[in-house]
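Just the one chain here, the form predicted on its own, laid out as structure tokens.
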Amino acid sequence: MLEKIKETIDFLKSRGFNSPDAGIILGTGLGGLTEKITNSIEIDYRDIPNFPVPTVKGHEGKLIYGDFGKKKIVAMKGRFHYYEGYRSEQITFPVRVLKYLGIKCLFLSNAAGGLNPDFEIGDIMIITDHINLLPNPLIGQNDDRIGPRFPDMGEAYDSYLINKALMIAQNHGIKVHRGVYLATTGPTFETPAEYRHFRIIGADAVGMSTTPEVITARHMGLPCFAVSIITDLGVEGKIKYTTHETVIQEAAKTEERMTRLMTDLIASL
């Protein structure tokens, strides 16, 4: 594998891509983020050696780097999923080819739906800790180099970059929640019973994506913060028909208030 990551860092390398201080994973309808990012270099991931396309509305397929909140910044713009028929190692390239580049910390956002009751659609949710229900990114060979065979992930969600979001979001009286992200295969949304099974469990949102990413970066000792979008709610009595189309609509209303709070949390390293 380490063959691969420095054929792509090389690439990119050559491209302009020079030593970033932190590394964005945009999930469904967030990519406008990138409109913040100035003198900018885009690079379409099909052309990226090793780079898997997304296949998923909602997610362009472009690594851009440049100048986000006074820092130099690498940003995923479009993410890969275990449904789209990945292997999760194909999945979580691109994770560690940012360690590779030289990020200090990975951040990473999602839609989801809310599954505690005192969410709302249009709610921001800091994850704090999360639920995997999909095959482990790091199942199989162990490549020592990398990282080792058995991390531990008592602190997947880096609880001084929780802190530093919390402070920001009061002092733009942003209204943010805490709770646990639980990630399934998808592509189907969940039944009434896998809702009320989840919360049971002990989730407060669940998506599709964003579980193996933040694994595959403590495996190599990235520190991580992650936002739900909550987009669709799973909360008994207020269930309505969801769409891909209606996710990416309220994820977009929301990509203000994330924006700002990423911009000072990536500012502030």
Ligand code: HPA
Contents of the next structure:
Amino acid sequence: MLEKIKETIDFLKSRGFNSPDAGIILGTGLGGLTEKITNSIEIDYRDIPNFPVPTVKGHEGKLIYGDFGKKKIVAMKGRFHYYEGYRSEQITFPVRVLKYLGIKCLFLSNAAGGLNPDFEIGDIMIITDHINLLPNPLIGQNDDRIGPRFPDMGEAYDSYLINKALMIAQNHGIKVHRGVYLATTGPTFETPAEYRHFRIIGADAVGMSTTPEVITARHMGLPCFAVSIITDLGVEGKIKYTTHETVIQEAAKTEERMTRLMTDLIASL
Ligand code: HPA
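I've shown you the form predicted on its own. Could you give me the structure of the form predicted together with hypoxanthine (HPA)?
So here's everything in the complex, that chain up top.
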């Protein structure tokens, strides 16, 4: 794997992707952040050696490098999900590439269903911990040069970044929750019994992404910060008919607040 990573970073460096400070995986609700990247270089995933290729029509797949305030960042516009049929190794390969390009922190966002009865649609939840119910992406042979066989997950989400984000949110008057994110395979949204089950086992929100990338980043010692946009509620009495379109629609309404939070957080590094 290290050879493949090196081949990919050699290619990206030859295209000008030099020493980014931070990496961002732009999930639902953070797409607008790309407009804030200046002097950008964009490469389609399909043109990057060893990168998985998006198979789903309409899913954009681009790696973007550029200036973000005073920082250099590399952003993934479009991520890979387990429910699309990718192997865990494919989903997480880009995270390995970002780490070897030199990023110091990884930022992620997603859309999620709220399980905590205090949550409302449109709320932002800063992820403080997770429950991974997807296959662990580290299953298989371990390369000790990349990370340990048995990585600690005691602080999967960086407490320094969480505290910084809480301060920024307070300064901007942005309401945020803290909570546990649970990842399932999808692609179905949950039955009422499943929502109840996930709440009972300790989750505040449920979604279909993020944990594979975070586990992989932590395997390499990379600090992570992640946020969920609550796009629907899996709370008894509040469960409504949910579609991909309603999720996108609700996430879009939160995009501005979310972008402000992430922008200031990255600028403060
Ligand atoms: N469940 C799982 N994934 C999701 C949800 C949900 O309710 N909302 C957005 N992504």
